[in-house]
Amino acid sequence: MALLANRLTNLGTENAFKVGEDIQTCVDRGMDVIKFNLGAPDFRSAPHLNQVSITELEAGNSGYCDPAGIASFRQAIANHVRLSRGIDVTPDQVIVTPGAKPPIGYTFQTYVNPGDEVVYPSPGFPIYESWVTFVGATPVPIQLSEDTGFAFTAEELAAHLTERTKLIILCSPSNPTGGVLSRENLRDIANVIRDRCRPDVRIYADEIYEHILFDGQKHHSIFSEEGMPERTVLVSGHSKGFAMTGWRLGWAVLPTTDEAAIFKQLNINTISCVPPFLQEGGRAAYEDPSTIKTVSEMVTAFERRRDWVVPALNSITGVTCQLPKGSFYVFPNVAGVCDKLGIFEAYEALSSTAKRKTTPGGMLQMFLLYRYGVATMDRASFGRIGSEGQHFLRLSIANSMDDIQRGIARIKEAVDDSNGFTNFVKEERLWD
């Protein structure tokens, strides 16, 4: 009998955290590393929200609470959904979780059986694909194209649907691309789902970046479309839009109270409850009017950085970069850089075992880190299945403008250093 369960071989990871070991290696060597890898705002949670939770903690509100979430926070979330999506939901449909990541796993555990098909965007948040393989489902990635702004059409979705489809994942605004599904996109997608899918097919609407949109755009949700609230698990939280990453505040709105009760039971079995004093701060994020100004100032800063970094990337030989419409990432195509530095040839020269550990984009990612102190993420970090031949990097612009400018200058220098890349592969031997 083996020590470890067989299913662990099917569990993926989030490389934005995993690459931290490589970053630490470089730091230990005395390098100054510019971190474009983590999707965390460089802002801090607002003082007026901090104070709410501090006051609650000092008042002794630190015990167990309802595993579904405290009533006042769930009511605030329900009010937010009504105002932002135009749909009435009850607090009994709302479940509070430690961040917006647990509802992904809860959704797979609740609805998906081995062999069921799961349709998801790729590139996309890597935990989607991780859970697909972990539960033994069949992955059906929709490969997103830079030519369409990393959105997809209803026709593309329809081509991926079969009788075995059980779950459809949407993420808008998107990680890692910054792509946004327009209201027209979502309306057409809803039409396809109503026409082609059984009533028991569920949609997972990941809207964690709902507050971070550029160029005056407003957030649109599949949840607002006819027939969708009764099919959709709507998920968001406080990490991105409110810069409350370490608070671990997320939430899900379930189609029915019975389905919400299952998520509550999963909370009981895994985390018991989210600390109540943190939930009070989360409630204030929706109810205190001053939060709007705080969020707006942060989004404006992200937009200024985007408007600088995209032209700067496009000025680098071998790089093309689309203008993201939301979130705080840029996702440049670096195929030209891989060609210029001889990375494709170096990749083909690797052993079959080494090739399974990396990609051409992954080799560029590590070259930029180990030789130029710039931490990025490669395309395969956001869904490996079907990603062959796609060569992109994700850069988080949740950094100071000074760090962004220094990082882009280093990348510009690196793309001319073919000898440096050749020596890097020989000296580091990261994939042996």
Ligand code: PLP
Second form
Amino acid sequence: MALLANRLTNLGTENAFKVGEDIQTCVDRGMDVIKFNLGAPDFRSAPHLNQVSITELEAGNSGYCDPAGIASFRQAIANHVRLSRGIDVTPDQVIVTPGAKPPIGYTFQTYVNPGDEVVYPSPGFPIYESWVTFVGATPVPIQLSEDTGFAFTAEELAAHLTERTKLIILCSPSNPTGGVLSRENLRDIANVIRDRCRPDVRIYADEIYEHILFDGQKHHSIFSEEGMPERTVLVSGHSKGFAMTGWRLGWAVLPTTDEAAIFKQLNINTISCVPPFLQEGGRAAYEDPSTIKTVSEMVTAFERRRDWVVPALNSITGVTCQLPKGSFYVFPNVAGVCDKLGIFEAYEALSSTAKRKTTPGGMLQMFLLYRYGVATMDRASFGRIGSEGQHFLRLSIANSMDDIQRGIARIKEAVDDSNGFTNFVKEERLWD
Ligand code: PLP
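Switching forms now, from the form predicted alone to the form predicted together with pyridoxal-5'-phosphate, please provide the structure.
The next block holds the full complex; its first chain is the one shown before.
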């Protein structure tokens, strides 16, 4: 009998965390690493929210609580959904989770059987594909194209639906592309779903970046479209918009209270509950009017950085970069850089085992990290299936302007260093 369960071979990961080991190696060698890899705002959680939780903790609110989430927080979330999406939901449909990541796994465990088809954007948040393969479902990635601004269109969706489709994942604003689904887009997508999908097909609407939109745009949600609240698991939370990644506050609104009860049961089976004193701080994020100002200052800073970094990236030979409309990532195409540095040839020269461990983009990612102290993410980190031949990097701009400028200067230097790349491959032997 083997030590590990068979299903583990199908579990993916989030490389943004995994690359931490390589970063540590570089730091241990004395390098100064600029971290464009992690999707965490460089802002702190707001003092007025911190204070709420500190006061609660000091008052003794430190025990177990309702596994679904405390009633006042669920009510605040229901109010937020009504105000932002124009749809009434009851607190009984809301489940509080430790961050917006657990509802992904809960959704697969609740709705998806082996062999069911799951449609999801690629590039997309890697945990979607990880769960598709983990539960033995059939992956149906929609390859988003740079030429169309990485749009997830109704036409593309229609072309990927079959009788076996069980779950459709949408993410807007998107990680990693910064693409945003417009109202029109969403209306068309909803039309396709109403026309083509059985009522038991579920939509997973990942809206964790709902507060981070540029150019004065407003957030639009599939949840607001006719017939969609009955089919949609709407998910968001506090990590990104409120700069509270470490608080682990997320939530899901389920189509029915019965489905919400299953998510509650999954909480009971795993985490029991989210700490009640943290939920009080989370509630205040929606209820205290000063939060709006805090969020908008942060979004303005991200927008300023975006406006600097995109032209700077486009000025590098071999790089083309779209202008993201939301979230805090840029996703430049680096095929020209791979070509210039001889990375395609170096990749082809790797053994077949080594090839399985990386991609040309992954080799560039490691060269930038190990030789220039710039940590980025490669395309394959955002859905591997069907991504061959696509060469992108993701950079998080949730970093100070100073770090962003230093990082881009280093990348500029690196793209001219083909000797450095050749030596790097020989010296580090990262994929042997
Ligand atoms: N969904 C997307 C698209 C994300 O980018 C992330 C975090 O990077 C999450 C979900 C998970 O968020 P949390 O940290 O709240 O679990």
